[in-house]
Amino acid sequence: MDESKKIGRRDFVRGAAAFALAGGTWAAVGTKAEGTVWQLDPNKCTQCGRCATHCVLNPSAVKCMNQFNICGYCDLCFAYLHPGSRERNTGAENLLCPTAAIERKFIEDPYYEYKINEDNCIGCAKCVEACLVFGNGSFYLQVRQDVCINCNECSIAKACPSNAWSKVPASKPYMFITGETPPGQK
């Protein structure tokens, strides 16, 4: 076979996953060769939580990122604790995040480094408002361009009701809610 058309184990997947999503027919679902990519302006999202709930994949494309550039390295982060907590610990019932998605680590007192375990986010974006409610907005939402299948009719882009979803040239997936490009993009 042509080494140039093998295709990769993910890129399989990803097929297959699409041809499951289709009903079990092959239909003309979106590839990032094409040039363009699904992708949300967290400048526009309202944390509405329908990234978690309408995404095919589940959990959800969908994931919080955490821009550290303008992180306050808090210790007391609204994002990672549940507001009215009685106490500043990492039982589960202090923590937002239903999944224990955001990872706390001490830098210095009174500082600790916020993380986020993509593994457990599920995009319900309570991390997000809070923050944006409370902090200064470092944590938004993204869809991971190594983990969505690309629809040509993304499911979420439809039940938003911000508007919040287009396609992004696939050269530039990414985009920070400062609006500034990311490490490694022009």
Contents of the next structure:
Amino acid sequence: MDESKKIGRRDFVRGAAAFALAGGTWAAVGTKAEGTVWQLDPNKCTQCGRCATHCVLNPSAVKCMNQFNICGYCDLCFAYLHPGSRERNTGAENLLCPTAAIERKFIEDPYYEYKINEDNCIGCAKCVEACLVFGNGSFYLQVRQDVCINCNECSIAKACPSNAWSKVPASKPYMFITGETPPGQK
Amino acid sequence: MKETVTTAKHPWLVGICVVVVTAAYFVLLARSRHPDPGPNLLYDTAEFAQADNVESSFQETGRLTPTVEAPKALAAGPDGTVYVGGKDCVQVLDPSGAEVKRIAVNGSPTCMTLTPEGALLLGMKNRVAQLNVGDASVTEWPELDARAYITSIAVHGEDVYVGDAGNRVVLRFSRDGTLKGRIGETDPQRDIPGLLAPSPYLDVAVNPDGTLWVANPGRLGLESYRENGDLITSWYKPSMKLDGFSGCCNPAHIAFRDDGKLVTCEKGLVRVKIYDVTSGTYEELVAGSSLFPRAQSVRDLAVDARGRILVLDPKFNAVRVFEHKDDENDRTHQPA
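Moving on from the form predicted alone, please list the structure of the form predicted in complex with the partner chain.
Entire complex below, previous chain first.
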């Protein structure tokens, strides 16, 4: 047997250490699964109101969105105005939202744009249901990922009666009510 | 050194306190930390649905089940034949719902009507096609612009009226497809407020005396026009009550009975009702929201030659037939 081809104890330990280091690095970086975040499917949501009350954050990380390509820009917007409101204006007594989180802006007669002030929105979904029943259904709820602290066990998901909540890839954190992909999300 | 021994004066009392506090802790822990949302955070539509919880002299007497995929358009022939348009197909049903014929078409009709000669005029997004039911031949009209979204079509004499919700206008065509005029566009000089169609619903119908009536859903009412586009009259009824039109944009569908009464169908809180069209007076409820699933829209509405009110309901994938209870009884007691 050729003595020069013998592997010494020191070489063996060095080789094993290098192999372990390379393997550990690959395991840590190379095969790391993509992160996931909590999101709710607006097509399964039943507007139960628990997104407002069951989040560990106060106010909730769930906010209302308005999908403008569905919105009718109605003057008589049922998501904005209380059904019994006497006038169609910004008077507090006419507003449906309990925190006045919907902002109404005149576009051209008789069209108005409705935007959500997310600082005020508590995710109660009153406007979502009103728009769904009496309008085009352009309002829907989504978890704002910049607010959500992504609990391991989401307390809203646990309480959701319609199983609308699931973990979604962090690269695709939002959904549209139409099933389309939001801009900037492949 | 003398040790000090402290003893409780009432050890049993301390024990009870410890047990009570511990039990209370576990009871509170077991209960949810999150209260369910109260009434201020909930939108209750039940009180609105209550408005149409009244006795109706109409009843649902049957359901015809078309087998076309995604049915959207409905028309009724003078002999009781029912036409249902769906994906790439028009299905012809006899009055009992049995299939008579199935005709392949290029596209999905969103509305259709029958000409006096028995041809079908189909509205399909931004084009109209004339389908000869006998030999299945199709004559295509020139396409409208890309923004057009045809939602209704009606024939009167030599005119064809096409409701275009995309451009918020009613187009008047000759029977060969030549554009003759535009109706309903905002014109302050002629006191025309303009049609509003926040959603893809803009229905037209011609009543038996030949007057064109157009649903203006954004204003929650109806308008009638002359052939030249002059506004004759209008009435609007935004209301959550039964005599008005609820929601942002209703009525979604209109049709006329032979006696000139207007039949309307609302979306959202689905209600089928009858009005006196000239005065806008509510007369009768045909079907209330309890008969339709929540927040659904029916696809089309028609009245057949027997006066049956036909509603194309996508939830049940059926043409639901509503008849006056007296009519049904009369027919039941007629000798065979």
